[in-house]
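The form predicted alone is given below as one chain in structure tokens.
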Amino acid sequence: MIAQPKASHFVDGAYVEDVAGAAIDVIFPATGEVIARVHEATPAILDRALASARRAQGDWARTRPVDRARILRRAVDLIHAQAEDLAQLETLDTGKPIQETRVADWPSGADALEYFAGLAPTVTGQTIPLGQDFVYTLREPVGVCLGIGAWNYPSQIACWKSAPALALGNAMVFKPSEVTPLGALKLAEILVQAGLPAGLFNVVQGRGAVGAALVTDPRVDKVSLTGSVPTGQKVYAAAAAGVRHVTMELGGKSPLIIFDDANVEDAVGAALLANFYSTGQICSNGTRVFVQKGIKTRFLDRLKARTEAIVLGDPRKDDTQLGPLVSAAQLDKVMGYVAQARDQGGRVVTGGNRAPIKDGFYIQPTVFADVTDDMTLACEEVFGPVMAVLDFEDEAEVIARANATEFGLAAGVFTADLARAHRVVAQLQAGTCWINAYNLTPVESPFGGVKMSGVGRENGHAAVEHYTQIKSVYVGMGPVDAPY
């Protein structure tokens, strides 16, 4: 069960240690057991990494895009080849079931690195003509990109970053949470081997104050986050004081709203994906499950009879359906929100407790029926597999509560009418929107939010306009025509 990584970072094409880092222990969730243990980045290692991602990047962006491409998709080769071992790795790192991590994780990230791979040739300027004039643009990367990765998907949020980035040209340091540090040495490893040039991908480990250290170096063109609302405003703040570029992907409270004509079992396959599934730690969660009255005795009844019979237990075991709680930390936080949700008034369903197993951060999946709008548990992101069930009776009622937050991330509409669904998706104040579905995330389409919930995209099309910048370039055909 061993995880120790061959050295703390990744920078400039190797593995490097620097044990006068504070030391970091990797924690395998489900038994409480230190796997592995990495060490802060100092001051030195981030020198190194972000003198290597300069020197490295100019030559990378007069690189065909092809030739990028090419190196990308061996890398997308090499994580299949690998596949298995990646998988356990991840389990081991964030305490996500086996089943999950086989078929979401990496191959989530395998499939955005080939989706880049293949763009990238295509991504072209325009010619705007102007009569005898005429100005062309060129699409250039931006620099030397800073990736700061979130716990709950730490393996995939790696390769969504760096995917485009280096696609397009750039070059990229990447942060990993400190909970989850593994993920992203394996990617360095394998890119690589794929034949990446040395400083284009950098791993440095630490706590917030690496990132803010990472996040005000001059060094640095643009900022990637995917983290919590208040870490974002804090590194949103701090990458604005030096005009750089960003995306944010942050945290969300999102509705999942069920019309009684819809297919009931479907429904409550979609709440039980969009508030359990790697034990409720996603941040487009739907965690305010809005049902209409008419269908709600029907939804409760099936939802605690299939939520009592998922199979909880060690991630490593490929029957188990629900893992652990990333953290201690992150389970007394869950904890806490179940309590305050019995006092006030919430009623559980089914779960509300801690898991009956020995170690690890177990909590049962739990279901709050009655839930009003004023709850914290309404309020509040959560980040466990706690759901808020609320009655709502018509559809301008549900539009309005549903945006009644703070958060814009993402949203769901379950209905057999699909002309209301997509009247009311279009009303929804959502950066991703699905209808009779719920946290499907395909490389191909943008994923971001709107309001507290982030800026900029990920994935699709729209993430070149966030890893690449505009040149107009005004050409004259003629004599100067001057006043003077």
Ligand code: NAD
The other form holds:
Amino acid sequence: MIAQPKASHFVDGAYVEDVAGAAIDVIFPATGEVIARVHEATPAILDRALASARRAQGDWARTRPVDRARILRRAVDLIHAQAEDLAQLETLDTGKPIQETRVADWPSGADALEYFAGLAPTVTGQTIPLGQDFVYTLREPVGVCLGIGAWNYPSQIACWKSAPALALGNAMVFKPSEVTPLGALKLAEILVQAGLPAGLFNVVQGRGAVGAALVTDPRVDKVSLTGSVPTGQKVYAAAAAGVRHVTMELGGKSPLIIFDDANVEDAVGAALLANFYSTGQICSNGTRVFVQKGIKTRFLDRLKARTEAIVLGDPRKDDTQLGPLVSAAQLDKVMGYVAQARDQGGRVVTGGNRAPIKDGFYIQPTVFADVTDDMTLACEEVFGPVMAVLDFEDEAEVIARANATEFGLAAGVFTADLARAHRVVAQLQAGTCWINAYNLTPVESPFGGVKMSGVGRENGHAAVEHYTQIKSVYVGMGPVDAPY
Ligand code: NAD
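Next block, the form predicted in complex with this ligand, ref. the form predicted alone:
Now the complete complex, all chains and molecules, led by this one.
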């Protein structure tokens, strides 16, 4: 199994190593084997990364957007040309099934590069007539952006952050999660191969302390974090001290509401996707599945049957549908939530145990029914394949209960009554809602949270707001009328 990167960091257009930084072992979650080792960035590496980003950014901002876009589109072609190798690396880094990493991770990242390459040349300012005088506005890059990633979609996150940043004339220093450090290095390699000038996309490795050191560096103009709410609170506060721009993509406990009149097979399919894709390690997962009482028995019967048919195993195999959790620590955390749910009166419909596989961080796909709003399983983000099914009677009740959470990342509604679907969605407190669908996040659609789930939006035209800033230029066309 070969996953060893050429070096730990990618700075100023090339791989660099500094073994003075603490070692981080990269573990293949399906076996527990160490497949690579990287070193945390030392202050010297961080300094080089930030200095090169600062140096490169000015010329890049002055480069024609179509010329910037051409480089990003070349990177898209390079990603597609080595799609299978990249999918395999992502599977090693995360433990996610190859059938997912082939279609979701890098392909979605490539979509972001292609989308923002197309969008960037269309971004313009305004002219504002003032009689004889006028104002024009410029949309300028923010400068040097810091990206900090989570471990669940490491390469997609690196692309979702760097694509708008680079397309719109910024530089980026990216710190991947210490759990999954490999994909971002590949992205840096590909971007340079596509012609991106040195210094514009740097990757530095490290744990939280490395991220924290970067957030407060005066050379950073903007911070974009994907991570948990507690990390988001720390990073947002640290960024505020320097009045830096932020995008915060944080956690969720999203409701998926299934009304009596929904198509049962579609609703079950969505609930499975909303809880078991990526072994349940998705921020927008619909982990509170509210099922109206009239459909409950039929729903649970089909849910149990389809859950028990899921193929769990080695994520490198083509037919595996569910892989291990990302780490031993995550497995412990998820098993802790399962035990607590049992203690608090949740009824196990299926699963509830570690999977009978010798090595690796596997858990059975698990469904709890009769979950109530006060149970920990209904309140906290588990980040594992553990579904909570809750009953409800009517529309007003379910809306109130769906919104009774500090999170507000996503929500889903299944019903044949489209008027009701739109009425419910209008009242849900969530950044992204799906009607008769779940967890589809095309790059064209803005993505992000309300309440504690985040600030700002990734993807879509909305991302332009977060990677540019407006300069207003007042042009005086006549004599200066001074009263002095
Ligand atoms: P995490 O919060 O533990 O870590 C996220 C990143 O922040 C890591 O790179 C980590 O090293 C870094 N970090 C930790 N402390 C820091 C500090 N003080 N300063 C700067 N950086 C610091 O999250 P995780 O466990 O890697 O990922 C899972 C979480 O991410 C879940 O809560 C999930 O919902 C969330 N997530 C959100 C989205 C979204 O788009 N909203 C997408 C994916 C994951």
